[in-house]
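The data below hold one chain only, encoded as structure tokens and taken in the form predicted on its own.
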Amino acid sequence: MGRTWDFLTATRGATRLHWTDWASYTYLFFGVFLMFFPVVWLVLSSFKTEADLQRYPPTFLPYQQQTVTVEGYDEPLPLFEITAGEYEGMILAQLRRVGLQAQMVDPAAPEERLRVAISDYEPVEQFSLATENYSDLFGRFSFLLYFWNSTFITVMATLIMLLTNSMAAFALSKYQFRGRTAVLLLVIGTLMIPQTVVLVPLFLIVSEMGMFNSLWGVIIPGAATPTGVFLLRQYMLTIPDEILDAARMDKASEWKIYWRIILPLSAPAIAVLAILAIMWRWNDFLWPLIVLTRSENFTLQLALNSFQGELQTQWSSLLAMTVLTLLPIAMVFMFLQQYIATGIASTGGK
């Protein structure tokens, strides 16, 4: 943590801030703005209430409209602050509204009635978090089984993909055979592919393997990647050759020189790797839209397409599920970025 803030804190100047370091200082939050004001506005937005999100202009902290049980009336009145007319100063609460009227009483008063312009008057307000939108979402939705679906798709995949593409990288790093540079070539070429292309065929392939509305069929297609493939190639590229030939001097076997050796010295590049796959399959929509019907094997991105309708969209269900849905994410990203800079920095050397 001391060396953090020492790097953070360092400057050019010995006595005063040097111009370079104000420049460099003011790039620095400015870029720091740009990337965490729009994650802010996202969670301060996601306890607002539908009311306080439909306002113009837009607010950055939630509020709400305070309310008063008066008696008499079975629900309580939003409050109003008189800021004009006849009743200047007064804090009234609304009955009802016709047209430019509004028709009030005083809390302290509830048996008189009074006729107000709504001009003349303004919300009273105050900070408040519509922590319902959260626990709406477990009494409305089934967000633990969409988090499950979720979450056993990205685990399942990223583990198939880890081994698959380990394995092939492994082959085509390590192993001499005829036409190793061809298959290289066409794993490669494959990048050039759009998915959209393949969502057809892939479609059909995996219906006639009868994993249609299964959350299998949104785990086998994305079994291997040709990125990843290249990725952990170029890495075992680094690892010397004679490393694999002291162990099968050993008597090693093939298996266990790819479990015991590769694997460990790749852990690198394969964290890399593992945060990509986690980020993708975490955030695929597309294909899961495609594979699966059933409401029951939903992920949390299709949940969240649930609440857009074609008349009216709930923002705040919305919203609020948005940040749940990103809290793991980041959580990894979070606690596996240290290695995202040393893995991708050496795939490249040889």
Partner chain sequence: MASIELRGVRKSFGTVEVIKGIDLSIAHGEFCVFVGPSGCGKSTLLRMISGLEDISGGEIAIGGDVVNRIPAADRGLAMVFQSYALYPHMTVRQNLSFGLENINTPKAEIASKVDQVAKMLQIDPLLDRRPKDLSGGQRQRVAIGRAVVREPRVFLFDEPLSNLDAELRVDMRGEIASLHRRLENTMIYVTHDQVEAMTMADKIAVLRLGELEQFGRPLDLYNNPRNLFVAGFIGSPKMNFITGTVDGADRTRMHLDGGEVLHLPATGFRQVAGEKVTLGVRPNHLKASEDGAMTVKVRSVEQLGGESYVYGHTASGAPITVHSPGQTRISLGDTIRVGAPEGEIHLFDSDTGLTLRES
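Numbering follows the first chain given and starts at 1. Between two forms, the rigid core is the largest collection of C-alphas that superpose within 1.5 Å. Everything numeric here is computed off the predicted structure, so don't read it as measured data. Compared with the form predicted in complex with its partner chain:
Relative to the superposed core, N133 shifts its CA atom by 2 Å or more between the two forms. The two forms, fitted on the rigid core, differ between the two forms by less than 2 Å at the CA of T293. With the core superposed, Q94 shows a C-alpha displacement of at least 2 Å between the two forms.
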Second form
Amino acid sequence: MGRTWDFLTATRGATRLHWTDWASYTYLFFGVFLMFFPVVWLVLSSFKTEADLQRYPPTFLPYQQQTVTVEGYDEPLPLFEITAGEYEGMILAQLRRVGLQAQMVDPAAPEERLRVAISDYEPVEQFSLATENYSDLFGRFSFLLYFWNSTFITVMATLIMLLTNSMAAFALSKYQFRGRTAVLLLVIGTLMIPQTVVLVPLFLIVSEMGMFNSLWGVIIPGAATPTGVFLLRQYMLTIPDEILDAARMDKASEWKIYWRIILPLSAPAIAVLAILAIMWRWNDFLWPLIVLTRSENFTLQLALNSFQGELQTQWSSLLAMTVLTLLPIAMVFMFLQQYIATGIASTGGK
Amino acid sequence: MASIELRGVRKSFGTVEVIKGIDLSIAHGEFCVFVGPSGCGKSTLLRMISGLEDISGGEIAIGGDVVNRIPAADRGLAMVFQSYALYPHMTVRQNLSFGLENINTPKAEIASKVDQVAKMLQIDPLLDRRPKDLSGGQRQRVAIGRAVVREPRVFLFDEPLSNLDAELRVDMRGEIASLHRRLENTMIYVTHDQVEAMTMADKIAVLRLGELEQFGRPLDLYNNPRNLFVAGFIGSPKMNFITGTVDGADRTRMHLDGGEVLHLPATGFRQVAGEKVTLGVRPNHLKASEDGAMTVKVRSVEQLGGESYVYGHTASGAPITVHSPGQTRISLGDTIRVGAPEGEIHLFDSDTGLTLRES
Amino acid sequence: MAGTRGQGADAPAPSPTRDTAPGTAIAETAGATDPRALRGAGDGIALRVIAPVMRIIEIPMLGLQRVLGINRLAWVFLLPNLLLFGLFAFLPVILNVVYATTGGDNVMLADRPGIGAGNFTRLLDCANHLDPNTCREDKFWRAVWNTVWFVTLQVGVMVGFSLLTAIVLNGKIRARGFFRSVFFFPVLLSPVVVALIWKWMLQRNGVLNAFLDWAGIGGYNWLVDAQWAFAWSVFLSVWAHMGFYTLILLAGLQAIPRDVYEAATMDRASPWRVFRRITLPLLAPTMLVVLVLALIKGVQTFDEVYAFTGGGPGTATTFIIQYIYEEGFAGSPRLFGLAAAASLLVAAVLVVLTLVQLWVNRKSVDG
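Alternative state: the form predicted in complex with its partner chain, after the form predicted on its own:
What follows is the entire complex, opening with the chain shown before.
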């Protein structure tokens, strides 16, 4: 134990911890708690039954009352521990409750019925995951539909964006043509127009094109993002022109140069952009909220928002759905954390 | 037949003219080297021939057909680039096949051609590697292989050896030369290194500031440079230049700026009395001897064992290099007299820079 | 959604493209470092999937290349993107002005009567601009003042904590990468998920109240109290976004050369003086960028707070974007003109902020 502690408290170079180091680590661990605990709490809660969720104060881990199948009874019976009275210390199964009395039976001797005051017993509980919260999503709620909508929007918007942005970036980085500066300025101009300030006319354009209440109404405007043009152009500028010349001497057409040479060589930048685009589209909220008004078109984000607004919020399903919505991003985060960090830092956008 | 003809070829970037009207004709099967200092336009000229750069004026003909408006891909040329420009994401095999795939060559034929070229260039064990796993020399071979495999009419080389170390450069020089002998194709080779030009070329084109200074066989350029620039550029170490004035009365006497008087041959040069001239002598033609015509103050001496170099300057301050075989007893601080046989001197008009040799 | 256009494309942060020497270096190493794994696996499969599609596109493209020549072909490559930008970025800006100067609840422009600056006068008509109750569009002014307060608090608290975190992380810390990603994690969560997580934490029978009860302080129904709901909205927004700014500030800190600090140590400067006289001045350009970026994003806050409180209780957490959304899309009648006019006012603020950002960027590049 002592050695572990030494190891944990050692810093590079210095042998003893200064008070500022203590303060730093305290701050950081508090940060870890603050950032992670809500998410951990969410995940744990999502495995609790509706009854367990109502319990106050809540327990940390999900619990369920233990049940036992007793001979002569079809349903499994809930188990209680008797804390006082005649049968103190015994564990009995409850048949039914009548007022303040309960009819109970000893699972070992099921013939005899016992009467116990309900103030004299406590339920026997055990750690158990309410996985039905999740399986219910697939049956009772149209989770798969929302999941499909979200996935479709994310994948299509990302693909369209990658294709158009990389084509534009190729033209802007590898060709000398009149009007190139003008186009670059135009693209910078689009940076100054966030979607939030053109909602009304965008809505008109989208509905005029017949894309209101259609997934394409979210996909196509979402693909018109200039960030990728900059990111990719910056990268493509570092690809030597001689490689393009070599390909031209090799009788490759310009289109072939684009997809056989430029695209593969820009793969690192494209990967970063793809991850960003997936995140943006998956997490999108305001624009889908405006375009998609019918619940069969909802994305996961919209579905989550509309469920929590309903009068009888069914937290058990809602929490499970939240976890499933969060899951893809959490996975991406775990595996590609480094790329996301550099990507976001370099584009400055979320 | 893949002869190449350049007629009044010009190139300008905006208002800057970088190629100022070049006429040149390269016969089929010739190995032609474009040489010149950096910024002379030699690479631009090569890229214009390749079709990668537009032609602003004049015309270029390959095999008799004017190709000004034909895109690079359709000119039937292959090019080896200075940076090799291998496709970094493809294996060596894919690099070699890419061009053949683009002209829809059948798969089996591609495979056999690639294997054959790989064997010829001894890169067959490397076929499944990527460029980054290769050494500089290996990359160079792959780049050449990529050009060879397409069986072009003309090969273009853009300073292909400048990224290699000295030893490898000598090896590759020999290999390219032997490649030329074997394929008997027309080749154009761009370099800033006159040694490469001298050792490899059938014909050398010396370029400076977008103009063709001289075009001819290597030894012609060496023995008979048309002007001061070519004289100074071709040959290593550089030719010595001494300026002076032809005597007003006797055109076989030359007054050096330092006050000494040299004797000029009466025939072979058309110098005029009273004219300002520059005399050129290659370091290996200068001999230190008691009856030499010029005094040289020795600044430094390099003894290489088998040969030696003496550096000094004349009375007027012009730098002089004397190269002699074997070892020398001259040492730092000596004042020596040097002279050269009449047949080994060059004479140029100081104002125009042109040779005064009678042709 | 607000920030997807990434106003900060030129934020002074490390390039994702690695340090690449010009010329040959990249050609030979391009495949070497970065997502080699991603590529190695993806290359073959991706190529097989997209190759047939690309070959089909190649046929018309080759024809166009013949007709247009190589350099004019660039326009063909630009076309799809310019079309998208034109339709969904530039055209809307023009139409926005048309909407803002017309009235009625028709979405079709032809059916909308022109009312000049009517929408603007309606929005700006106030006896006292500081008191929303005296305004004709009191909800608009409530939203404006809510947004002003929110942005001030959120940006102040967030940048403060981001700076603190970045400085702590820049120290001699074990597992810096781990801690950095911990703070960064919430940035990736969707606004709705963030809202739900905290709603679940803060509900009457939630874990926070349980803790407070246990500690003897006593729980509270946070989200029905206007001020607490506002405070928690600020907290939630800081929680969700501070990781991003921490990342940028940390990059800024790490760009300060180590020898400057070593020189200061040799000069026997106290840590506090080092911070005041070296760290802060050298970090100033990055700080400015972070501040402006945070302001731009802050003004556009909508998603997470809307999902968190729905703008309530009352209008306590209704911000300007929510006002636009509700006037234009959620309410009845749908007052597109009013929404467009309001969004033009927001756009004016954003354009000013963006210009400041570009100016700051240029200054920090030049300096």
